[in-house]
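The form predicted on its own is given below as one chain in structure tokens.
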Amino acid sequence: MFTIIDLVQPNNLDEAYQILSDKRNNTILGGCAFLKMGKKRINTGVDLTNLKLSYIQERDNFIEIGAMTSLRELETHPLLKEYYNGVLPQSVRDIIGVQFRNGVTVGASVYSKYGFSDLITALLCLDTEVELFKAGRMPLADFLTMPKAKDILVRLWIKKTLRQAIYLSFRSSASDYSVLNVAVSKLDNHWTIAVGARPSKAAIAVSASAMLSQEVLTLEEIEEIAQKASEELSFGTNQRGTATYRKALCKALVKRGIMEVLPCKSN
């Protein structure tokens, strides 16, 4: 469990950022699901409940998702089932249980850059930007490579396109974290392959993705591309699997993802 000495609920982002910056151990509170799994002493917990950041809205060219939106809302929202072949609901529906998904927030999941995150992998295969209070708006891939700094993730912006996507994961049991997860997407002839739970944070297999730009793909070429994805990314070992096992899983899941996305129409 964790201990909070003081709890504040600011009424605007300026106030929230000021409190966050006052002391090193001050912390933004999302759903606190992962805080409950460890031990941490927090001087001041900053609760963003009053900032109205729990929403999913359709804009002219983007889908906007507030940082306090729960994973359960992602799973059930009709708009997200309609776009991108429903890849975002797919990515979160097997995370532990409904009660847990009701508590976990989008902002906490993405800002923490968890290596095991199913959501980050799915978001990486879309045209996703993050908006930070101080650092501003940037592609998710750029955010994931930035060093950690005190800031507040305010919202996500996902470009509205006809991109078709699929999310796949392998778990040792239904309620466990992914041993490996993969998302594959296609917009016209532009493909993206993202792989997470390596067990480090999700990354795009850039070279393998570029190889998919051909008009026609044979089964042998798909095999080669899946192999390339498993070779260009690094894998590690933890209690859920070895690096060698994850590399083999990557090839299998990427191949399956490509095969499932190929028949989808993006134009």
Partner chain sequence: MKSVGHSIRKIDGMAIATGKPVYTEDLAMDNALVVKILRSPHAYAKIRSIDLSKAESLEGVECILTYKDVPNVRFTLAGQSYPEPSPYDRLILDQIVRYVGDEVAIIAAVDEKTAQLAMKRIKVEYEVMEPVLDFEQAIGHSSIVHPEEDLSCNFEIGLNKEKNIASSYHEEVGDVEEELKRCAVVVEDVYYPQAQAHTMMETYRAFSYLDHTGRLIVVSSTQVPFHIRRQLARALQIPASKIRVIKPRIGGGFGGKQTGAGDVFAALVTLKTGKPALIIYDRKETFTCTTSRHAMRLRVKLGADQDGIIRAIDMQVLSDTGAYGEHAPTVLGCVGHYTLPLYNKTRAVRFDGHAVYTNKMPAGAFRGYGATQGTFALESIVNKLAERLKLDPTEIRLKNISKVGETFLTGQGVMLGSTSLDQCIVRGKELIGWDEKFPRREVGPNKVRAVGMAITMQGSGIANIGTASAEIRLNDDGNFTLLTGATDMGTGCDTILSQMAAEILEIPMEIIIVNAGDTDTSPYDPGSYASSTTYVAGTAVVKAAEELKSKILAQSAAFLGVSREDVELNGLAVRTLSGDQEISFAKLAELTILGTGKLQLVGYATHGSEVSPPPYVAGFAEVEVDRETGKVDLIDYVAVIDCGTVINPNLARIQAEGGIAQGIGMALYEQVRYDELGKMATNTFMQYKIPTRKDVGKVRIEFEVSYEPTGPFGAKSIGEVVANTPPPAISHAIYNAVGVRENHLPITPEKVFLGMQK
Contents of the next structure:
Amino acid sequence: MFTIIDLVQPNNLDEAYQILSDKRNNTILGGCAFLKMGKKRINTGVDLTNLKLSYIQERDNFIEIGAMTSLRELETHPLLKEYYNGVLPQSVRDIIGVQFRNGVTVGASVYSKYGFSDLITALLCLDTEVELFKAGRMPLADFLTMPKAKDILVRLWIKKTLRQAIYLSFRSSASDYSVLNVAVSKLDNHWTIAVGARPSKAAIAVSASAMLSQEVLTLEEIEEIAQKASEELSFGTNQRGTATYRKALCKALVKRGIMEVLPCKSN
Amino acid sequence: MQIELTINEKAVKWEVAFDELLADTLRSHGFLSIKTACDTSCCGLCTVWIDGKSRLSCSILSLQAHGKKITTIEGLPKEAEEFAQILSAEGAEQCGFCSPGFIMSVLAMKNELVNPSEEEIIHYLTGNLCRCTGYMGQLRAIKTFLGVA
Amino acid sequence: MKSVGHSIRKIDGMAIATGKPVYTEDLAMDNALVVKILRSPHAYAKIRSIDLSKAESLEGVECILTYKDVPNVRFTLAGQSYPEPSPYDRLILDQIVRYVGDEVAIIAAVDEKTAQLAMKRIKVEYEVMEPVLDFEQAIGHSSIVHPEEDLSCNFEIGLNKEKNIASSYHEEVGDVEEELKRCAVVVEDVYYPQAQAHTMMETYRAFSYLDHTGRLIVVSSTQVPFHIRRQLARALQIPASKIRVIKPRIGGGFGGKQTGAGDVFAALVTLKTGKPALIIYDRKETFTCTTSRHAMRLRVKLGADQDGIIRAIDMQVLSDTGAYGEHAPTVLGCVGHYTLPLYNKTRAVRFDGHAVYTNKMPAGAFRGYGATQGTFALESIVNKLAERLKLDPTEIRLKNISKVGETFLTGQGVMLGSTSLDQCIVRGKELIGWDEKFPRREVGPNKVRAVGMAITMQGSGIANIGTASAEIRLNDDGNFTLLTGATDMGTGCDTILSQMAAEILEIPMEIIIVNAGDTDTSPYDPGSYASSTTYVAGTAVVKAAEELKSKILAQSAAFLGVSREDVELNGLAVRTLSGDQEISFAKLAELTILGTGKLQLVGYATHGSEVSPPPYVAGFAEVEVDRETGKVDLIDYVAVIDCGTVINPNLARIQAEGGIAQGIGMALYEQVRYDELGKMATNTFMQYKIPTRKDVGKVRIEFEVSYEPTGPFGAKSIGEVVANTPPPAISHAIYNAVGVRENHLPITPEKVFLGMQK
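Having seen the form predicted on its own, please provide the structure of the form predicted together with the partner chain.
Let us now look at the entire complex, which starts with that chain.
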């Protein structure tokens, strides 16, 4: 059972950060869905409800997503259905159920860097930046490899491009965690392959992504690239699958991802 | 700490602990339709509406409901009864323990989706588990309720 | 018929569907003490010392009880008719803990937080012992799970505690070895159906208090109120007459609630403190500290002649009963009882089985009760035989199944009274499109679809053991009260039983009050299990209603001054055949009950059956398998059912669909798993995945009605038989799709994938 001794709803980020830094076991509260499953003893819970961070906004060059935006909003927002071949809505739609996604926030999902995350994998194949209150703005990939420090994830910035992407997850049953998930995107001839739930956190298959930058791809070439992706990334074993199986899934899903993105028009 | 919220159209002031979850607060105030069954935010039994959207009342602090509008099945007697009539005519409530949360999801779906396909219905309700019925009877009831094929 | 055969809404349907406060927790008093259990972190250990001082001193802690505070009498939590076949192998709290989660101390406090805090402050020292975790290593293991001298059985069940054997069962007719030698074809294989969790939505819970006469009242979410009363009397060492068990609405059971869980702990707290006490198992406790389906190993050998006539069946079973032997002997026996009679052209059958103790959560009753495991093995091997003989799997069944009037080798001469299994097979074949789809079709790159099938049987009640009583009264206002001990757990028996009473009495159901599931007021009923309620309790209700009807007619005739033969029921009245005189039920009630009458009309019956007629199912699965990933999608599942007369078609259909879904879960998704130290790894719905509505595909049910001469209105059971076909049928379909024969359930994508690599 988790416990909270005090709870505050600050009106600005400075205040929120101040309280967060006060004590080691002060914590930002997201939707609380994951928090409540743990046994955390929280001194002061910082609830960001009053900071008006629940929004999806179209800017000139970016799509801006506030940290308190729910996964369900991500799933249903017209802008995100339109952009990137709808990869973000696609990535979150199989997470438990609507009432869960209505509560879980984008900020908590990304900040926690969960290995099983569906959303991080999809964001990773886009040009996503993370804005932290203290550490500032940085590419998602950098954020993922950065050591954990106390900070507040404020919003995401996703570059507005014609990037076309596809998200594929493999689940043993429909609302289970992914055994493996894959996102593949293409802008002109620049491809990105991201693989998550390995079961460690998502990473980009850099070499395989680079190999994709050719005009015409034969089935053999695609299979070779998928094979490459499964070789350059590491996989582990947990309750949901062995490393060997994940590697095989990686190959199958990357191949399918590439083949599904290929016909999408990005210009 | 005291919170103010609207529960089924009625304004209330409740004293709650910092780590109290809404599902427990609601039950302690007599909203006994709220059932919980998983402890891990994934069964859907405790579904209520917060500002019109379906939420897991087991996974939100009561304090976070401050200033919000909460709806439980007790607050929707007419709509709930209309669907429950169809559901129970189908026999698809069986043990009934998951029904209130399920009905709250079905009614939220009715408000949100226009003429949903079978696939959309199933997708919308995936977060509501049921161990008795195998789900087929629930689907038949929903189709009757929504007047879709 | 006006009531029977109609899809009547459940009489409690609207209340439970709309969240009215009618379940155990809803009814508990606010001031009840919260009861929590400190549980063993070790799979096998002896308690050296327990220090309660820091916990007991906490304000709000009412009592903390350890093994030193409980009666020293062993009992069983299995809810079975007396004398229970399950061994008396547990104490309320024991100095030896036998699995991770076994009870160490009972804590009662004014609220949850205080109880939790107190639990943390209890210091226990354990002497950790080597656990028995692998059930295949249990016999002859150096550790003995039950070393105690006072373990006992009501009768011989083949218990051999030195060898960790809780129960043994052997049955043999004819000479199997000799018969197998004569067979043209012999197939054999080994099957491993897994432990499965019931996962009813309402977890285990009970509350207790003392009434105005000092009696112990236990309100429990149970399938077996009368058995719980007897169990509490023995465990607590108080007379059963001092205990009343009440069953309110129940949020699902599936056999799980045929085994006691928290009742005894709440009751003990109430006895010790005199105060009301409430225990609610959380989901983790429900997963880890109650019961599951028995995991088993089944070696099956089947011999047939060249035409596919099955001549010999040999079944060797090892069943994992876990730390305690609840339902160990009976589930083991039912593996054979509900499979061997399916095919009765046999000349020899042999069943040999052991249920073994291990240091894991106990197994218990679970819908199907051994038949599910046995069906998986037998039907899988029959499918293998069909392939060997190049016979269509449906044809080999039609050649071998039992027909009306036939007997079977292990059946002691009992003749089969009803079956439409042959029609079930034929109809199911049509519905699934067997002839076009068997065995497989390519449907795209790397995607293949295939079909598979299986048949199954169960019983209807327990012959010569299960008896139910029912009483129907004509009340003073002309309405009726049906009193029954049958235990509606959402399945609808309160409704079905009143449908039957209404049919006999020719009255509308609305004027029948159902009073059920209270050991103080209900006539005896064993409870809802063994597929017995419709068949056994139903017959008791029919008999009671007929007796009351007869009394109503006789008394009315007397009042009308005519002979008994000259009157008939007419709506809510009795009239003369000529139609010129009539007496309403209300008037009859007034005349018999009020004032001068002095004879309230009551019908009463106790019924037990000498037979347990089998319901049947033919199940057909169509799957799509992804060759690159091993993913199996269930496309279509058809079950055609013979449950005799269908009393309430909609309720029967829901029972069937739900049972099939549980079977699908067992085939593809669900498994109780432990880590290397014996700690359960699947203790939440995040780790133990029951099917969601996206996982079950399309399930289609049809009924092929038969008429069971010994059943009420020709009915047999339906509750359990429906759970059995999916594992073998789906496994068969997967084999037909990609050639992978996976005998370890569940058949996960990874297993299919690895199978394809071989």
